[in-house]
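What follows is one chain in structure tokens, specifically the form predicted on its own.
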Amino acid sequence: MQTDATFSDDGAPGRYGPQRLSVELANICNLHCSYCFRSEENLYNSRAEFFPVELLRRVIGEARDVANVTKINFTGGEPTLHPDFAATLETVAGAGMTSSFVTNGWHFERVWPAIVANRHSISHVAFSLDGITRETHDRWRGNGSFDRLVRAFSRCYMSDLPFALKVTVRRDLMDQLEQIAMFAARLGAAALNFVHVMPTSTAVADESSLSLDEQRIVEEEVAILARIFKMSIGVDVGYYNIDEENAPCSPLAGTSMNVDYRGRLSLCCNLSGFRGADEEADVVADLNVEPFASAFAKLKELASLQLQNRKAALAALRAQGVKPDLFTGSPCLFCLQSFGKVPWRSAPEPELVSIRGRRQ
């Protein structure tokens, strides 16, 4: 499975890019996408919360010294809603690191001056895309979203700022992958990353998520497109992967880690603030009161434990001659199930070394 470590959060086994930290800058978003896996509390809380710049300065300095972190990726919510977004970029630049961020593009014009001022330290921008026409994209994102997004693409392209498109492959987009790739290439994207839906309920699973067979069809098509187009095209981690020997993603490989908007260190941005989750066993420390060094040690222990759980579950099924189902074979879905993030799913969980009870 091809993917580019420069523009994708993860890659094929052994290719996870530089040591990096994802930081959730805000708990709010200006859009309301029905398939989003962030919880209502994280995105549409009546009380907006933003990651403090002073805490960011301390955390990334300690992360650089302790874990050799060189890259910061800002997420949310919508990161550009942070009232001191310029200061967050300046903080990363001042630490001698590079930054990137994922955005819906709605406020891109407003934050453009800050981007220009810190261009030397920004590796790329990733934009979320839900369709290649105004009608299809705005159906999910709201009126006016597509036009703002295309203007943002043009800003980046004309300024030689690399940008990537992130497309969540719902069932309604399965037959449009080639058209999406053509659209991305025409607009000048440097990378196109497809992402599988992270189901947050039975309804989302039935309406939008792909079955294992459908996922394989999509992944084969993406592999073909990757050979045809000059830009990097791939599927972000979460695709079906039953390799027992190698870490299937950067969090389990110890290459990436997440800090939520409250300042808590957790294993992965895909687990953080997951909609409908009962548990937070993926959270290892509150960096407001704990140094990064001791928190990072806990994170490595948790990653090692989860990697052990995954290997054991796959090995057990192999010994029985049973093909792993999607929730076992997909690293993302396996972790969601392991950490108690999908209580709506009635299927039995795999035998796990104790992860629960680690809530901070």
Second form
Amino acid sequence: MQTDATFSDDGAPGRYGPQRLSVELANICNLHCSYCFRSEENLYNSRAEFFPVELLRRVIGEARDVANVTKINFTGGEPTLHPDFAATLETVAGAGMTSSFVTNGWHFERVWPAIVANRHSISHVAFSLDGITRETHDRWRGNGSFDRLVRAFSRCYMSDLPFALKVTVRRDLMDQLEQIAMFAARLGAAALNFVHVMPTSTAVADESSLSLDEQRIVEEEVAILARIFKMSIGVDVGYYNIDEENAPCSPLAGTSMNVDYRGRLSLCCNLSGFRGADEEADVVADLNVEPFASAFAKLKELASLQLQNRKAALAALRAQGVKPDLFTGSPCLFCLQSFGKVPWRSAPEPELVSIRGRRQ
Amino acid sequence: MGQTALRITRTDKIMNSNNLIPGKHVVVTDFDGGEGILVDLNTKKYFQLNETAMVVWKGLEQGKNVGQIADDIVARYEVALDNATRSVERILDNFQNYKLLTAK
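Would you mind giving the form predicted in complex with its partner chain, to go alongside the form predicted on its own above?
In what comes next, the whole complex appears, and the chain from above leads the way.
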């Protein structure tokens, strides 16, 4: 699962586009990407749970009235697995808002009639891409994934439905950014959003996540590509931003927020249901039992406090003349760390026991 | 990037059409109403196919030759066999020009 923050927004600090809400329509996913940051337990080992349409209707109506939310972005799990996906799109359209969703594209043909029926209120679709060939993409997402994705692009392109590609920059993709941009441009994508790997374990961090220096190279290259190509290109998640004056991301700017598949309001879609997390301090209220207004007040307080904490952390390092590492310099990783989402970072090394010394 | 309309031209390449099948580098999408879209993964180009061109493409997928595909068209539309055959040949020719087919 990937998130969708800046399809058409200017990502400059302080300007994060319209007020928007991410809604997780399902806890489950039909694909199994090893670097995914959503809880494996929720995705694959739990009962399937889908966001109730009635709750959606109430929440987005209140969010519109209370927080001026105008855009709803559906995520998951895989949102198209929602058994009444058409009704979720209709609900957003009925509220006079626009919708978008992030998908792996596998079920796109099945939900296409619902998309066509609600086309007027859908701003765009974002597709997760893992490689620009069948071999490279399907290696992560299973046989047939790439062809289904290309068919989904075809439908969007021929129907003038803008689509974005979301690419998680694993270490093996670092040197392919230009080819990915060319692929996206030739196939008519309106946007290309790169996403840094959110580290969920030592293994993922070692295998796929980039070091600070590698991230810098990638972000410089993305900036160059953004100048060359007409489509919107940027880094959505995990970027390094040590600006102490402005909010470094849309959740801390108070522009975006998340509702998980259980109906709980939380700070950011990138923290929600994080794989291996110990804590859920980013969750502020259960909207099943609490009005959006009071939940939103708590969220603003949390965002403000978190922003303050991060500015203080950056200022302290600056005072010591220390360059912030990724877990401070990246707002995403700062929140992961401070909200207890990456307990593996502080876990003690496993005790080494010699075979000879083991008790039988 | 871009959509390409298949041009209607004829060359003698068509003589070998019975040995041709859709390329593995081409992804086809069926649209309602019988039309379709091809994506050439080598060139990253879209090709919009009308109903007749889709019948030809589907026929090639099923391993049919020109005559069999022309029969399909005659069965589906009010058209004489020789006209249908010429249409199939023209469409195949265009598929070949755009390198959308490969040898069996």
